[in-house]
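A single chain comes next, written as C-alpha cells; it is the form predicted on its own.
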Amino acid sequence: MEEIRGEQVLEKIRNVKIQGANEIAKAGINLFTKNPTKDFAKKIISLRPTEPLLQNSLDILVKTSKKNKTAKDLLDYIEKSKLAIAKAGSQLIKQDMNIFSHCHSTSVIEILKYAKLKQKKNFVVYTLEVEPLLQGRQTAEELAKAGIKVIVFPDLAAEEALRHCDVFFFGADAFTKKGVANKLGTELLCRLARELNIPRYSCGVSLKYTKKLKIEYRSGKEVWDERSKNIQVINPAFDFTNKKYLSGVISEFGILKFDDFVKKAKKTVNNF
C-alpha cells in the first residue's frame, strides 16, 4: 500500500495536480524519506525540471548522513518562511489597493491571505485563467474561501486587467543570479506592468536559488490532444524575467532588491 500511495504522489508531481514549488518541495521531501536513495532522488527531481526547490531539497538530503532530522529541517524552514515572506509581502498592500497576480503562488495567496484575514485590509485581486491548466482559477478559488474579491480575465484581455492594479506579485519557480524563471506569460507581463509603472515583486523562498536552469517543456496535448500529422503542438510551461524588470523580491529575508536577495540565497543554498 505504501508503494502504491508513493506511485500516486509521484504522479500527482508529474501531473501538476501538486500546485506551487513549496507543495512540489514537500511533497518530494516526504517520498524520499520512505525510500532515501541517490537513484530516486533523480526520479523525483526528473518529474519537474524547473523547480530548484525541490531538487536543492533533495540534493541536501542526498549528501546528509542525518536524513530525517534534515527533512524536517527543511520542511520546518519552508513553513517558517511562508510565514515570513506573508508578513513582509503584505506590508505592500494598502487599503482599497487593486493587486495583480498571475497563476498559482503559494507564496502570493499567503501574503494576500495574512493581509486580508490578519491585518484586515480590502483589496480586489485581478488574474487570469492562465491556459491550458487553468491555475489561474484555482487562484481565483482560493483567494474566494478567505473573503477576498478576485476578478478573473482571459489571458489575452492581460493588459485591460494590469491598467486596474498598483502592484504585481507572482511567484517564482526558480532564481538565477540573471532573473527568475515563473509560469509563462511572467516575462510579457513584467514587460508590460513596467511600462504602466507598476511595480513587481518575485515571492519566494531562498532555497529556490539554482546556478543551472532548464525550462520545462510539457506535452502538447495539455494544449490540444490534435492527432493530425500536419499540426505540431509547443507547450513550454515556464518563462525567464531579466532581473531588470524586477522592482524587487520578497522573500524569508524580507522585501529586497534583486542583487541583494541573490546573495542572501546563495549563503542558503550553500551553508544548509
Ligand code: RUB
Given for the second form:
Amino acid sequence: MEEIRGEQVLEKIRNVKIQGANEIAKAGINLFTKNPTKDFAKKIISLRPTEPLLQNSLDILVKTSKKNKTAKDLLDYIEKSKLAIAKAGSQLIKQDMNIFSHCHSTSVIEILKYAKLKQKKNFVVYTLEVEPLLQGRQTAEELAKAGIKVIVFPDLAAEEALRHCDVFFFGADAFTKKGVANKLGTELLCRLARELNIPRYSCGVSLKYTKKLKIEYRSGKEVWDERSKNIQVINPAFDFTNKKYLSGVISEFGILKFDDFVKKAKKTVNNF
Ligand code: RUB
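Form predicted in complex with ribulose-1,5-diphosphate, following the form predicted on its own:
Full complex below, order starting with the chain above.
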C-alpha cells in the first residue's frame, strides 16, 4: 500500500500535478523518509531537473544520520520562510495597485493572500494563461477563492497586461550567483517590465540556491500531442533571468538586492 502511494506521488511530481518548487520539495522530502537511500533520492531528483530546493534538501538528507529530524527541520524551514516572504512581500503592496504575476508560485500566492486577508488591502492581479499547462489560470482560481480580483490575458497579450501594472512578482525555481530560473517567459516579461519601469521581484526561499543549473525540457506532447510526423515541438519549462533585470529578491531574509541575497543564500545552503 505504502509502495503504491509512493509511486503515485512520483507520478504526480513527474506530470506536474504536484507543482511549484516548494510543493515538489515538500513531497520529495516526505517520500524520501519512507525509503531513505541514495538511489531513491537520485530517482526523485531526476523527475524535475530544475528544482534545487528538492535537490539541496535530498542532498542534505542523504548525508545526515538524523534523517527524520532533518526532514522535519527542512519542512519547518520551508514553511516559516513562506510566511516571512509573505510578510516582506506584502509591504510592497499599496492600496489599489495592479500586480502582475507569472505562472503558479505558492510563494507569490502567499504574499497576495497575506496582503488581502491579513492586511485588508485592495488590489487587482494580472496574469497570463501560461501555456502549455495553463498554470496562470490555476493561480487565478486560487486567488479568486481568496476574494482577490484577477484579470487573465492570453499569453501574447503580455505587454498589454503589463502596461496596466505597478509591480511584477514571480517565483523562483533556482537562484544562481548570476540570476534566477523560473517558468518560461519570466525573462521576456522582466525585460518588458524594466522597459515599462515596473519593479520586478523574484520571491522564494534561499534553499533554492545552486551552483549547477540545468534547464528542464519537457515532452513536446504537453504542447501538441497529435501532430504530423515532420513537426517537432520544443518545450523548455523554464528560462533564466539575469540579475540585472531584477529589482530585488523577496526571501526569508526580507527584501534584498540580488548580490546581498546570494551571500546569505550560500550560507543557508552550506550550513543547513
Ligand atoms: C512553476 C514555477 C514557479 C516556481 C516557484 O513551474 O515556475 O514560479 O516553481 O514556485 P512548474 P513556488 O510548475 O513547471 O514547476 O513559489 O511555489 O516554490
